[in-house]
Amino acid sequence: MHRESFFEIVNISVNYGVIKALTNISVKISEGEIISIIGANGAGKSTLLKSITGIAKVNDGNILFQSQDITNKPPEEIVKKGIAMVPEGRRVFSTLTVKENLELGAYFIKDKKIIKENYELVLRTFPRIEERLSQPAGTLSGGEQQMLAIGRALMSNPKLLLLDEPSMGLSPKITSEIFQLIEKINKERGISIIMVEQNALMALKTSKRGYVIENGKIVLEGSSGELLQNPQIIKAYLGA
């Protein structure tokens, strides 16, 4: 397998209704590699997540996943394909403890020592997790929370991890450390990472590429380092 065709999104379109949320949209990954989406609320890169995931059906165009057409299949057997992902808002469940979360995120995993495995994995990278692991996870701070739904991503052993708006209602120290995790699960296991965030700072500063996105449109795409000396992106996102 060419390292190119890892993950590929091919002129993709989602409607609601007679709303066009997202019109040609082509996206790629290669495996191991970090890429941001960048865009204004409501310009459609949650939608752009949830067509990758199988919640929002795709009209339009294809979404390949290490050269398996995966558009519109349904979100339990993209999990188990290894796509996970961290939705926007955490989404942990409340009532239940730290660790019980966790072992959700390994539903379907059915080898055992993979789960072992994960499991320290998860704790490894995130210490204050391991300290609250009999806790109700509403019990969790913002920042606490966000790394438990990342932690529970990674439970499903993905290759590919999707995460929306990682920061959000985030102080900007506990942004900071979250952002290095993201960095540090993708250089320590190789992970592939698409980051939905607006951000867009933090977002391409720790992505390898970047693409922007504005009223469902690709409008923009290059290296992090060309976009972060763009014009444009200084003005409409880095508030310069």
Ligand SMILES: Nc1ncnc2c1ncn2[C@@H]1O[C@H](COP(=O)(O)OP(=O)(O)OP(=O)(O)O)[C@@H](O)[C@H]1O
Contents of the next structure:
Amino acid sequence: MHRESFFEIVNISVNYGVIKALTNISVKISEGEIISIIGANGAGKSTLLKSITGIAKVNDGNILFQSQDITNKPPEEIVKKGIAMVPEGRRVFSTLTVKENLELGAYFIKDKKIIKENYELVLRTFPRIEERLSQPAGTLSGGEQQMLAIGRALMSNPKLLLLDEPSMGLSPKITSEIFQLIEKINKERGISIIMVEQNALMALKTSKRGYVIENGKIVLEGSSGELLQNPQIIKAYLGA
Amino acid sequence: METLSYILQQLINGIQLGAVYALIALGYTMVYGILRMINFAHGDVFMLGAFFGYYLITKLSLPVYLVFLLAMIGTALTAFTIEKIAYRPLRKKSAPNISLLITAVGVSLFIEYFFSLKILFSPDYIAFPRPFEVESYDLKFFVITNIHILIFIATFLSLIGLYFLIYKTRQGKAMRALALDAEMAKLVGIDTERIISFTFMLGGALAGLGGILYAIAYPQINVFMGVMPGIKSFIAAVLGGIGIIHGAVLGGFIIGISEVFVSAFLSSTLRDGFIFLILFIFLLLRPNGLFGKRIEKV
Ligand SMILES: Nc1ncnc2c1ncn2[C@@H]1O[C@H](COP(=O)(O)OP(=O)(O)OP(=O)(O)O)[C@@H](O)[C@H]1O
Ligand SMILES: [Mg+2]
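So that was the form predicted on its own. Now I'd like the form predicted together with the ligand, please.
The complete assembly is shown below, putting the previous chain first.
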């Protein structure tokens, strides 16, 4: 018998014109799980997340979320269904204040009480953000901007959080701080997380399972423990 | 003393004209801000505001405030329709900006010549009936009329309303987010097409207001009356730094005051040429306009 899955990507392909960015990709995540997708520059990691959020058009295959087919739904619909994105390069709204950025995360939520609850929860998770609420988001440090981008995504009360290279351009110290926060969000709030990373070591240490993507194809998948031991991975991604 | 009061008088007149330019320039700059496109048909929306006002006054003889309200609703709906019919289908196909620009020019010509039909507005100059008697008040150094006062107050209130909307409401926050990063705006759940429509309507309403105010101040209307004010307001928007709200307002006043001063002290024939000269010199000094900081990414 087939058990209803929480979230599943089934055999999708994405082309940018003649460029095949993704070919027959399948990825699965269960509720409360945290998984990572690792791969080199240009492997197709961001494209995979963009196909989930409706930014990149899926040419073939399906994306299922809570037994609904969400393939090629527009981004503003996807986030309402409970999938929030923290994009590569954070993309905070730079001239808007930190507070306004957070409020925009809950843009589609009508209930003021829920917005307030989410807001307080986010500030408790990221106390460093709280001290900077009235500051333009562009003036935050890289690490703070990453926290804000994650906070903004959490404002929508997501069931599934997509993180595109949360460690990009951050010092090792801030990176490990961010990964701890990601783990905490997953543990304490039960939010499922798909994390795309070039920092394979940190990503695999934080997640339960992982997928390795090369030239738009999944070439390996398994538990993070296994992947961390895999000689191929050690050679290609862990820089041993 | 004579010259001083003459200068002051010209300043008052310049502010009056500048206020109208500012109202039009806001529409150019807001649309540019969210779509990076120049809506060349915007000057014609201004013209339609004057004509809607004309019909509301002559055919329906409505009270003044209703004339303003209905004409502004009319131009808001016109701007909404232009965007929906002419621009949206192209955007859906990810057409390059140059296609949008040439379409906007086409829409502008279409409006001008379509409404030139005898059964519509006709190509003639029409006297605009002021909805109230003109009164002047001699303030010793200069004369101010109730038209000046109306234009100052209407523009001032619109600006306050606009600032409130953009900086204090949820809708305004969405507009600013869209202007910064359209894709990210969608990702947080903003229905960007709705915000685009809303922005066009807002710009349309302000241009419509400008149209009636202009017709009241210079009471002759014509289907082509939007061309020059449209171009000058566009210049105002560029001068202030296109995409920047307060830049458009300040730019409008700079252009309006310069125009009146050139007419008064140099020559009224040189007036329009001078506006372009100002823009040219200005852009040499500040290529991104008064408040523009960075070079636009295309
Ligand atoms: N909008 C686009 N148009 C055309 N090609 C694209 C587009 N976006 C991505 N690509 C191509 O698709 C491939 C996958 O890109 P993608 O951004 O998904 O890689 P990535 O794994 O996220 O890389 P990185 O680690 O550098 O972020 C690349 O070859 C890229 O050049
Ligand atoms: Mg990427």
